[in-house]
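Single chain ahead, by itself, as structure tokens, in the form predicted on its own.
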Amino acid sequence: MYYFIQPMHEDDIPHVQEIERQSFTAPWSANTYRRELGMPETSRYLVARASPTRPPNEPPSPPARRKPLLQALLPTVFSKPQPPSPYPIVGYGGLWLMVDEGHITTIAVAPAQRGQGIGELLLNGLIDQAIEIKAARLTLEVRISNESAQRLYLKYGFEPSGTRPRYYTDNGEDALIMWTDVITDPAYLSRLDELRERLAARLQRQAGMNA
């Protein structure tokens, strides 16, 4: 199975409704999504689609140094509209800006789906967007339990920075707060080439197992 990120559009919604309700408590209102993909300035939302063969626009091989590994996937005018998509939705992520700072609201992943690197690829298609609307850093808050997530978020330079008592409020559970340094930080962004390499060098791989 081959894995891609989109722009999030609202036709995609209830889809993504859908993968929400399996994996929080307190998922989102159609309305509150139709907000946020009306304000793609301040707020971009992306969806992860699966293809049992090839998508048309994929890189065939890791690109080269700085060029984003989803840049042929991830086009940049999201107000532009889309015809539908015959690629169903995995995954989904989103991301606000606060003045320099982009804070990733939600990643998450369909159930029979995860651990394919899945969540990983929607990260990277993130911290793209962020870079593009001028982000200079990112933050996120993942449940103190989520061992797993915190793993993924300190491979790409989130380290923690504090907690926010009972901040969860299906059970009351702690947040842990992760910053990153400056994401267009030469050495952040070397960093993430090589880890950019390795998803997918596995995304081939897994792709090549399962064809």
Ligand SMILES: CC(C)(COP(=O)(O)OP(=O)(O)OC[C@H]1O[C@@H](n2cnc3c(N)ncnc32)[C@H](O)[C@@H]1OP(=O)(O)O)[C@@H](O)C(=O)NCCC(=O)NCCS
Contents of the next structure:
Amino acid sequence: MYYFIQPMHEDDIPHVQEIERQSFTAPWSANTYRRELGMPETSRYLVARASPTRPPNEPPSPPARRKPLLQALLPTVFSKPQPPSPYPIVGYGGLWLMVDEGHITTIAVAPAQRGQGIGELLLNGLIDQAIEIKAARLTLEVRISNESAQRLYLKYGFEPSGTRPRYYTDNGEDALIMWTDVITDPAYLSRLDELRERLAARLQRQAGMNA
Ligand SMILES: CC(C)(COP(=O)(O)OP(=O)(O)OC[C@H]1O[C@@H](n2cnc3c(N)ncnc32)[C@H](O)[C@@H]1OP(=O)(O)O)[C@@H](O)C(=O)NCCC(=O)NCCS
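Target state, the form predicted in complex with the ligand; input state, the form predicted on its own:
Every component of the complex follows; first up is the chain already shown.
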């Protein structure tokens, strides 16, 4: 399988919610997703899709910077709706911008598709979005018991910086708070390049094996 990332669209919400229900105890409502998708200046959501053949070209580039004022103020109203995609969604992730901090709000991969680099692909997509909306550093909360997610974040330069006691209301579990360094620093970007090269090689290898 080939995996690729695209911006999340309203049509994707039910598919995202299905993965979310399999991954988290307190899923968001469809309205919450719609609200998030309506604030592209501060909120970015992505989906990962699977394709049995080489995926289509790059997703459409963001709208040109030179555009009429109204369109610039209301980008979502004017962005063209995408036709339904034939490629199933296998994961999703999201990010908020608060001042100059990017908060990873959610990331999940369908249980049957885990362990193939899709989580890593999504995290890379979110880091790109964070750079685009000018976040300086990235932060997130993760359950203390969620070692696999923590290892993913550690790999991408997130470091533990404290806890939020009893943050998760379903079982009273603590959250570990993690932060990156400045993501546009040359040192961070050069580490990111290395990780991306390795991830690309891994995904290519897997796609070749399954072809
Ligand atoms: C966390 C999650 C998104 C990772 O996605 P994934 O596609 O399975 O992960 P990847 O295959 O891309 O793995 C990337 C890295 O994550 C870490 N990782 C992923 N699964 C792991 C596991 N079972 N055990 C240990 N480390 C793991 C490793 O560092 C791995 O890098 P490596 O392959 O070089 O060791 C996925 O497990 C998931 O959806 N979990 C449920 C939802 C969740 O907990 N989200 C995080 C909320 S904060």
